[in-house]
Amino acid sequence: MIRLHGTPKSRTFRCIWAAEEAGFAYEIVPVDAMRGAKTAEHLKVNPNGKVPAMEDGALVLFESLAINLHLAAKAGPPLMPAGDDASRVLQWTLWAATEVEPAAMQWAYNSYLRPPAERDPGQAAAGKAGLDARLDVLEEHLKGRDFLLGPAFTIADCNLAGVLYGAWANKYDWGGHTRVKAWLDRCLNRPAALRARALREAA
């Protein structure tokens, strides 16, 4: 049984979709990102003293996308593709992680996340700038795709789309990036998705 530690109100739920996606059985390790993250028994999984983690048996894991990553290797095609499509996988991963989130939450935590009061909207216009700059490279290579490698799902889409998430739930303007929005639509209405949504939206 895989243990995901965390909530599902925070990264930890794209390790959930994740396991949804791959059709693993996994139970959820209640841990407050906020409160009890730095406690010495979370420390063991995560000496970040962050979420999530994961326990796949003597494995230990922290870092969302590598969970991710992990769970897809271990679920095989058409999760996680062979060949050069598992290089393609890697680079969508790494771009949603270096290049896609900072700029997302940037314009997060200064548009919804931070009370009011704290947030700062040249900051999030600053956020909004950049991360459309990402979009445009991503509205680009979906032209004539469905998904980030052609025809079917992986978790190179749930990946990223885990990533935007937060935006594509918080009225972000997708102006016209048409096809991401589109996408994104695609991914976050899965099946495997909503359930892990649904574990997301109750929280």
Ligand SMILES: N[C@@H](CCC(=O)N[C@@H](CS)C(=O)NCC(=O)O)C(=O)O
Given for the second form:
Amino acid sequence: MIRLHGTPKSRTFRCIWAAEEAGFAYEIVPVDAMRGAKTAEHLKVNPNGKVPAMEDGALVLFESLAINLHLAAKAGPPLMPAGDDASRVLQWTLWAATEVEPAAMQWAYNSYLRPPAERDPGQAAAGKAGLDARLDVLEEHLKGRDFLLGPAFTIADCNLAGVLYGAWANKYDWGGHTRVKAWLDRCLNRPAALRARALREAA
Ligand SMILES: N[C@@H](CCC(=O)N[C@@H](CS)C(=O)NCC(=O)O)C(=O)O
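So the form predicted on its own is up there; where is the form predicted in complex with the ligand?
The next block holds the full complex; its first chain is the one shown before.
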């Protein structure tokens, strides 16, 4: 059985969603990011002292999006397509992690994650400007496509929408990014996403 270390309120949510999409049985090993991730026991599965981590038999992985790529590779198509589309999945996943997430987190920390007194409106605006620039690219790409690779949902959608979930759930102003918003609604209302969200949003 796949073991996901973390809580649904953390980035572990992304892996719960991927496991649900894959139809795999999984167990959540509760580890609170702030209180439990630096214990000797947790450091054995994630030496960064962060969540999530995953155990699948002898394989131990950290990094939420890498865990998702593993789950999708194990599930096969359509979640992880073959050939050039597998490279496109990697492209969008790395883009999510390196281009989108830093800007989204800069906005998130300064608009809802930190206590109000610690938020910097200038930083929130800079994060939004950075994220909007990436969303311009996504908006253009989604012209004529339901999902990132075309008609079928893949782990690339799960990874990118997982990174954008915080903005989506916290009333980000999507402005003219109407295709992005519609794509997020499509992804995050899938049955598997709803099951993962039920765990997160009830917590
Ligand atoms: N790039 C990592 C980031 C992991 C991460 O920052 N997790 C947060 C919780 S969502 C955490 O464990 N924070 C605790 C800390 O930074 O001390 C991933 O995607 O797995």
